[in-house]
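As a starting point, one isolated chain is supplied in structure tokens, in the form predicted on its own.
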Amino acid sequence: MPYRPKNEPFPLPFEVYPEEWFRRLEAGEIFPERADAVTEVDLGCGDGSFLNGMARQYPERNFLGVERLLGRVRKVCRDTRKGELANVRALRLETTYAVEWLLPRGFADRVHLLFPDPWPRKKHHKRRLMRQPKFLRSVHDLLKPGGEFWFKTDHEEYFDVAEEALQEIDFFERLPWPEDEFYPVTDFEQVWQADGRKIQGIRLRKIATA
């Protein structure tokens, strides 16, 4: 179990901490009193600025943030408590394990992957999530029928690689990115915009497969 200070609540308020980490969860274990609500998952949610912004805008929806760093999970939970956002939960876990092994299949109406590590060094390119068919298939399985997967990056080469990878699969269809829909700017996006980087997005919808 990762180290936490003795005086820190465990689990943190609004934190999802499964009793078992080696079986797939059920929706009711994540949002016990809101299992039937529209649910969105933010993979690698960082400090929670996007997650909590969406939760305030759409109080009728559920929002789960997945983040591996404890300091960021602490901030998400602290801001969620301050904002009295009953529709937010945080899961401290590495993204691929959460998607491939822990989260329920058919759980999410929408999954967000915003500004993931582009792994710019050539020897690390295999770590890019958007070029991994297994990860993309797991996102597909995580979504409800007709659910959507939204991806954003400031890294042009990574965007091109993602588009190439998506041409090799047949379980998502491409949709236009809506410019007028409420979509908070993440902490990373603010930095990249200040640097004048080009922000690009891909919006996908789940296609039923046999």
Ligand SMILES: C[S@@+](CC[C@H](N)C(=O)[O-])C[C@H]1O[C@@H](n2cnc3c(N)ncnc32)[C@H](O)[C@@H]1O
Contents of the next structure:
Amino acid sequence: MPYRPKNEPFPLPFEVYPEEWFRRLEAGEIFPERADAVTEVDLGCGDGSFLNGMARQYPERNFLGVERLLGRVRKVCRDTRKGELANVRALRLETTYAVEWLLPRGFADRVHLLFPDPWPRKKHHKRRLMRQPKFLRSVHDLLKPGGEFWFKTDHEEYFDVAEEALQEIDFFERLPWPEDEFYPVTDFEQVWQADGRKIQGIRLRKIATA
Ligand SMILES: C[S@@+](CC[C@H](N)C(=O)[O-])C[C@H]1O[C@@H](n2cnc3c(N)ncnc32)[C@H](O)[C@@H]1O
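Switch from the form predicted on its own to the form predicted in complex with the ligand and give that structure.
Once more the chain from above appears, this time first in line as the rest of the complex follows.
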């Protein structure tokens, strides 16, 4: 893994730092003594306001944030410590590797992908997570039976692309987005709301497949 400053605790408090990166983890290695609790995963959690907000509201559930930028992981861990939240962990890793190779199968009751990079330039469209069947399949596999996948974006074209990609797969069913559910506004969402952008969400439930 990349360089870390010598004067910083390593791993950071609340950071998941596996001894081995090429073996699938078990739930107990991520949330020791809490492996049986309801577990939610926030992919690309940024500074973690949503993650920590959820963790404060639901202390009985586990929350794992996955984020590739070290500065943001530091912030998540700092806020987790300040808030004395025993139910949060942060993993500094690329989302697709985490979901496809590292996290346990059937680990999450709910997965959140909130305001992922929309990759607006045409030559980057293939990087959009929601248009990749392999990524969607690995989110499906990460979920427990009946688990849910929640996606939100401010980018109208990305939303349409996600809807199109979902027409091509048969392992998620669409559910209505509930209006009365506790669901904190994320850092990026605040910015886009202030900018007057239209925010749209897709809520999916895992369908069991052979
Ligand atoms: C637009 S921000 C949204 C952050 C947060 N979900 C929110 O709504 O405030 C996207 C976040 O995903 C992270 N990110 C982008 N691509 C990623 C990847 N492939 N793996 C892990 N994190 C990623 C970025 O570093 C950034 O923090």
